[in-house]
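There is one chain below, alone, in structure tokens, taken in the form predicted on its own.
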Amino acid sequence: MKIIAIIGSPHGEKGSTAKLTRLVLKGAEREGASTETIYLQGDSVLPCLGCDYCHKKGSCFQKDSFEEIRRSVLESDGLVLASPNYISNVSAQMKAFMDRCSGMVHCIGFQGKYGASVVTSGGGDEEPIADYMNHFMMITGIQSVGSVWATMRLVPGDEFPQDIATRAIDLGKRLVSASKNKEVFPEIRKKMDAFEQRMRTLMQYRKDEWPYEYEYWKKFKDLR
């Protein structure tokens, strides 16, 4: 079983997010799986242009670290989404990568899998940002099994306070067994139903401008 962290901070792995997604995969390691962390830093992923390449060719022909990250993701079987709280939202580099997502979005192309997100921030307001790294995920097919933050002007020292450690290693632990058991969250389940049913209208009303998503759909999603 392999597990992959993608972090989306400029300080890379010296960073509180780095540390805390660390424990995370310490959990996931500990029910036995392999682990493997990419670092979004620069120009690893570029920004989207909006150009519906993708939509019509299927992958991204702009020249950066993308389409290996998103096989990457393709060959494994949870992902963890780390960033800082950045005003608010998800670092630049986190939102460039999800904005690259836009085709597997509209394919729901990461279906089977689970994810966890993890936040840090200086001052707190983590939660907004976890929920939302849980909705990308629910919508490229990802099942999330949950969250951990860590509001760092709160952290004495250098190691995370005991309960946030516990937490962060329990969230890997969990992320392994719920895709080892290929377990169903009722609501998420729902969630994702009905994103399936939009895109499946959005495959039937962009047909002609979009021939490698709709053609997509029609193999696999059985569209007609």
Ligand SMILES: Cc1cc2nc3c(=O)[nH]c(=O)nc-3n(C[C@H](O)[C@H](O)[C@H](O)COP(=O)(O)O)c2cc1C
Contents of the next structure:
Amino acid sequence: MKIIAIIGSPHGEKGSTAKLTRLVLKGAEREGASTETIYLQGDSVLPCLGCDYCHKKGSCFQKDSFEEIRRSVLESDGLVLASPNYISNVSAQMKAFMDRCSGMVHCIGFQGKYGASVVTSGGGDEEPIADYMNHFMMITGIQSVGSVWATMRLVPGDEFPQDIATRAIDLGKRLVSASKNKEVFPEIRKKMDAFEQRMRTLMQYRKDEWPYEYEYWKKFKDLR
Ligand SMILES: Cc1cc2nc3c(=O)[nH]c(=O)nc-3n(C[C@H](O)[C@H](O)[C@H](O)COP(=O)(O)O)c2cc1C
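Okay, that's the form predicted on its own, but what's the structure of the form predicted in complex with this ligand?
All chains and molecules follow, beginning with the one already shown.
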């Protein structure tokens, strides 16, 4: 059982987001998972160029860490997406990663995996950001088991208060147990089914422009 955490903070392992994520991973490890953390710092994942190359060919030609990160996610059982609140949204680093996953959205390429999201902020508004990362996971085929967040203004000292720490550790445990038991979350499944229908129609419409994705759908999703 392998859980990958992707941290979208320029502060990397020293930041609050990484610190909260470490508690989630601690929970996952207590349930027997091995974990790996990927930091989206600097230009490790460049912004999408909007060229459609990945839709046509199946991968991006930009020379950065994206393809390696994607491979790691594909080989994992679970994904933790973690971002600081940057102006009421995910950080640019996290958004660049999400945009570069456009092909994984069209192909619902992370299907069968489980996820969780982590947000820290200076002053609040974390929930819509966590919901957005959970939505991203849903449209790539990942069922999210939930989220944890912390408003750093309210965190005195170096340690998270017990309630937040417990929530984070429990989230990590929950992620592993959902994956072990291949749980189905009916509400998420319903949204995934509707999204899959939308992508199926898109693939039929774009079959000449996006041959890689069209072939993927024919091979793995029974598209005729
Ligand atoms: C560019 C930028 C934008 C930010 N925007 C917000 C914001 O809109 N609301 C908020 O509560 N905190 C905001 N913050 C504060 C961060 O969310 C907060 O410090 C977070 O815990 C940083 O996590 P990190 O240490 O992992 O980078 C912002 C910080 C930066 C640098």
